[in-house]
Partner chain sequence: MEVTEKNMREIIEGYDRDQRYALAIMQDMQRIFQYVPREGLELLAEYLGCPVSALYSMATFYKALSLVPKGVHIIKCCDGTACHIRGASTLIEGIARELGIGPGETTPDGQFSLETVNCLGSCALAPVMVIDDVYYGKVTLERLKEILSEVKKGGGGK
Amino acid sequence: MIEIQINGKTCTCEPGEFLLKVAARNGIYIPTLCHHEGVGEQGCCRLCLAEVVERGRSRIVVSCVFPVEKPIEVYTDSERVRENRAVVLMLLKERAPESEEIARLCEEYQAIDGSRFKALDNEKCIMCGLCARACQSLGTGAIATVGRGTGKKVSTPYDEPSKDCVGCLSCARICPTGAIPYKQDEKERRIWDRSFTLVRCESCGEIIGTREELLLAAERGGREPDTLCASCRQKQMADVLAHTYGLE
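Just the structure of this chain, alone, in the form predicted in complex with its partner chain, please.
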């Protein structure tokens, strides 16, 4: 067990725990974009900066991938952090000028002026790769990062509709900048150039997912595809129990 100070507050953690996690556990908020519980750390947006002071020496670290190994002093909102973050946000904004979330963060944390750079056209993506990871772990691996360097992007193979995609929206939901477009109406969902028929709860009519997505979940779970939404399913279960125990 290690004791560290974050903004003057004493916090304890296991050696090797990431700083961001320790801060969060202690109710100290550090802004992030590319961090998401459960898909592993990307360490790519650089928004989660913190200042670490160790034996009188101060440095800026990327808190989501910074393992705490020694007793340190941490500042999440020092002058130095604010200055660095203002630069990072400016760069993110030039990269993804269309993202509302980034514009909001720029406002909130007073990003510096970036007009000397040429912003990308019509871009919202910061290439964090969360979507591809989410697709791999929750979905089917229909999308991945394509290419390298400045031309890198997220796409389906050959930029064509992917037969692996089940339209589950894992990618669009996890994206921190709202960069993955999709459309949905009463009957259909369109994403990655494909349309999927929506299935509704038999009891309350709530949308429960695409047919392909439910089939996949059923196959993985070795059961029949869901026909009810989560809350109706719970209710049904409760009714069954009540009936079994004669509590009606």
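Having seen the form predicted in complex with its partner chain, please provide the structure of the form predicted on its own.
Only one chain is given; partner chains and other molecules are left out.
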């Protein structure tokens, strides 16, 4: 085990453990946009900066991809960190001027004025890639980053409705800036220019997913498509166990 100091608090960690994870485990908040436990570290947004002091020398690191290998002092909200974070947020704001989350962070960390740069029109995406990685992790790969420079974006192949999309909303839910729009009513969900029929739990009527989403899950699990939501499945299992063991 390695012992380090974060904002004056003594913390222990395994060799090679990433600093952001150590801080989070010890209740120390470091802001981040591109990090999600479900898809691993990538260090894209650069918001999770921290100041590391070792043998009297200080440096700024990206905490989500910084492995702790030896005893160090860490400061997550020092003046130097806040100054660097303010610059990062200024750039993110110009990339995604319509994002409410970016605007909130800019106000909190007093982001510097970026008016000398040309902001992208009507944009919320910061190109963190979380949505594409989430889609890929599900094995569908319906969306990906395409293009270069300021024209780079996340989209379906050739900007056409993707036959691989199942309308699961994993991309929209993991997006840190609300950049992936979708619409949903009582019967239908629409995302990436495709419409999906919603399936409801046969017991309580709660929406449990799209028809395509449930068929994919059933195919991979080698079973019949779900007809019950998670709560009703648990209740059904509890009833079966109670009946089996005479606990009714």
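Numbering follows the first chain given and starts at 1. Take the two forms, find the largest set of C-alpha atoms that superpose within 1.5 Å, and that set is the rigid core. Please read these numbers as outputs of a predicted model, since none were measured by experiment.
Visitor: Hey, does P71 budge by 2 Å or more at the Cα between these two forms once the core is superposed?
Guide: Superposed on the core, P71 moves its C-alpha less than 2 Å between these two forms.
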